[in-house]
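A single chain, nothing else alongside it, follows as structure tokens in the form predicted alone.
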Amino acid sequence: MKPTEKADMKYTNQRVEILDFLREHEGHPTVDDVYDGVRKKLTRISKATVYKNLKFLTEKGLLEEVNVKGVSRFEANFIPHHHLICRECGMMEDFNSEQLLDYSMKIAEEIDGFTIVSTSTNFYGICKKCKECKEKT
């Protein structure tokens, strides 16, 4: 399903909030940042009933999880894109490369047996302001 198209499920007012959270945030929160942020609307939403929500949301190709750390991130971008992670504090943005998301392309048609339908990149490094921090000790 295309993330334009509209799910088979029940828009409840908790996953409007959600979605609506995720799609005018910038990053990629973690389950602690949506609910902090949606609790301003929803003041009486659980922790508990966020996290089911981004689970059930992720299922029903609405938001996309990535991991970081043993830390579960989501976002409602589904324009193809790429990953900076810092391995010192997690830090993740998103890196478009038009030419790494062809060169990706290029390389997964000559897969058999499997078709591939997207491709995500996750580098992984030390981000500028962990690098500076190092520097200074």
Second form
Number of protein chains: 2
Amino acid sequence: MKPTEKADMKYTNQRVEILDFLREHEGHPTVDDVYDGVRKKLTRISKATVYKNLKFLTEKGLLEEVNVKGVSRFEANFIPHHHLICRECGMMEDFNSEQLLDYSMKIAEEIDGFTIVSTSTNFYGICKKCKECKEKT
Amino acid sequence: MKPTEKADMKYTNQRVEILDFLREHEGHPTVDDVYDGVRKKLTRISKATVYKNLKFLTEKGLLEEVNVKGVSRFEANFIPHHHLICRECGMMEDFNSEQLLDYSMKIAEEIDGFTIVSTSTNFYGICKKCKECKEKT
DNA sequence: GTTAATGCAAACCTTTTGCAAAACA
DNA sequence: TGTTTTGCAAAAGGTTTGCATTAAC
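The form predicted in complex with a further copy of the same chain is what I want next, because the block you gave corresponds to the form predicted alone; please supply it.
Up next: the whole complex, starting with the chain shown before.
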């Protein structure tokens, strides 16, 4: 937990560990991933606490939430980026393109009646693994 | 139901009504929206049937599924497009930009190990309604 | 000391599943 | 007729909530 980010909230062990976990794991962890990870340090933490904190921290703007196939995933990454999403297995990977961000935001500026804060492009397709699997059959 | 689209499947009343409903309602209906809509014509349809068909039709490629705030929404719109999503109320609106699609697909072609089929950019922000609401307080 | 957060269990909501009956091709 | 689909109810996730206890400030 960096001292620079003193948001208006109580810094409980649970909250700090959840934030730290997400900052150390970039792979879009699910709630269960966070729960399992944090439980290694705080063995008595409850899943409800994880849920409550993930929601709280998302509302505070400290986390981003994405939903793939009905499951919430979280990230503490503040650099805007895009996603590669596999239509087969739901696998999700970050993908960076400064150009595309710039381009999207330029288009966003021209939209009326909607104040755009951020953009994110999802690239849907088939990942290497699933493609190889399919070719075998 | 257009006769041009004879996919390899049985055309039950339920299935046809679900497809027709989605073709007539462009506002990203939820499962419940579809259920309520279709039930006006087929009063005895079950929600399980709606679920099964939405999944089936999505796998057949006749529908697109998007997930906002943990709830699935469906569309029968085959023209690729983008979305304006309100961070406050979850409201979702279509947004078209041929330029952005072209640009994204051009970038997609350069991605290794992932076969990109389509792209979709989400513009996150605050809709007019929510903005006015917030300004009042 | 006051306020906010935790942990537990129960509740909730969305989605899936199993299976006998019915509908389609 | 053979196969797929339906409808019902039950189950299975994922997520939220209520409330007494505990921790933070």
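Positions refer to the first chain, counted from 1. For the two forms, the rigid core is made up of the largest set of C-alpha atoms that agree within 1.5 Å on superposition. Since we're looking at a predicted model, the values are computed, not measured.
Peer 1: So with the core overlaid, does the Cα of residue 116 end up 2 Å or more away between the two forms?
Peer 2: Yes, its C-alpha moves 2 Å or more.
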